[in-house]
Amino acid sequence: MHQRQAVIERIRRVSAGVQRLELAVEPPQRALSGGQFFLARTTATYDPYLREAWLPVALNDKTIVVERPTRYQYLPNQVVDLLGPLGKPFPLRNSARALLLIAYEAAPSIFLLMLQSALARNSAATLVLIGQAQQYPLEALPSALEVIRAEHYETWAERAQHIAWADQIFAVAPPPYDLPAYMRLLEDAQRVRHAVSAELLYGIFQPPMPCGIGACQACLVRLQNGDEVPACTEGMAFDLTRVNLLQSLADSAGA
């Protein structure tokens, strides 16, 4: 992990909602995969005093490209404090030539990175967007993307064959849609599928990260054998089939 400073080299605006910032970065900064982050602080001060979660969804020559709201204002040689990358790269099998990915009320920037290195080695890929995810400008995906559009998850046309067909899934949904939203793909698949096996399914978790290294323990994750493991540094994404769904769900109702 670094700290390092980047400075914002141009601003796209691509559509009314998003905008991607081009970062000029150092050499170490650049050393990141799919699923991996930054957490990064826009002022001098410590006025906000936690830092935003940064996605990259690309990677260039010698910039990485950041997606953020339009809601946030950002300007060309605006100097940004970065703290990364943080977390692991998303598990991409070499193997897998069938890729599913669904975007549940959250938007599907966090799989661009990904499907950057998964298309480049020819797997087929399928995007459902549910929900709100449906806002998201399909100008701003691949075109080699298959994307499929959905109001609700049980609305979601031929679930049961995208579920069958995939050789991974990777599921992405905000607190409080993600353990409940989690907990219903995984049964989904145990019934297609009739075995889940490991590295197959995904649910990728973004609690509250203030530290990024751990410490805090403000984003841990329940696991089947009992341990607590720290979203900022182990995930984003955890095989859904370790997981304690079930007491992360009852532990949230309770909360």
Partner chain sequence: MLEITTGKMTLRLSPPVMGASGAFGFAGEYGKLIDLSTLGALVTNPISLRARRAATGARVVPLDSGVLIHTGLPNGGIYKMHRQYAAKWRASPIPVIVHLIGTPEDLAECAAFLDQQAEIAAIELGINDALTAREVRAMVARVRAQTQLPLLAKLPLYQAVNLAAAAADGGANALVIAAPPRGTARDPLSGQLVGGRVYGPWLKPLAVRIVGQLAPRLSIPIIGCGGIHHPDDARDFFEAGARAVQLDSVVWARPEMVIAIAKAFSGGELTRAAGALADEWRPLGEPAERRTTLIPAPPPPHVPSPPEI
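Okay, that was the form predicted on its own. Show me the form predicted together with the partner chain next.
Left out here are the partners and the other molecules; the chain alone remains.
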């Protein structure tokens, strides 16, 4: 856990909606794995007040690359204050040869760093882009990746086969779509695979995170055993068989 200044060395517009920032960071902040993230402050003022969650998509010798929507404006040489790396690395199994990644109404940026390691060890990976996620620029994705696009979850062709064949599945959906999307996916997996073992199916929880350190309790995820744990320190990926999706969904419907 570090709070350090980083410098934006390069800004590359990847598409109309996506830009990549190359940041010169100090070594402790380059020690990170896929799934970890930063909370960034870009201004000396308190507007915006909360830090932005920045997702690294590539690591270089002295820099890291993060992806941001183009509606945010940055300048070369701009100094930013980075808190992190935060969260836990995605629990990618060594034995996972077929990886299924699902981006539901969200950019798949969060998968890209993990994908580097998965593809480097010759795992096969399929990425499903659903809804708004289809607008993500395909040229920004590794060429070894199989990409499937679907307007809706229901129109995702061969969904059952993809879910049945995967050795590990990671899904990302932004709040408030996350709980219903993960519930539907878990139900599908239970139907297609009969039993969903632990460490097979992960949902990524990305609520707004004021502190990122487990102190403010604004990002708690409810587990089956009754515990509530911060997504910022224990996530962002949670084994969906451990999350109390049913109760969380029922509660948020009544909230």
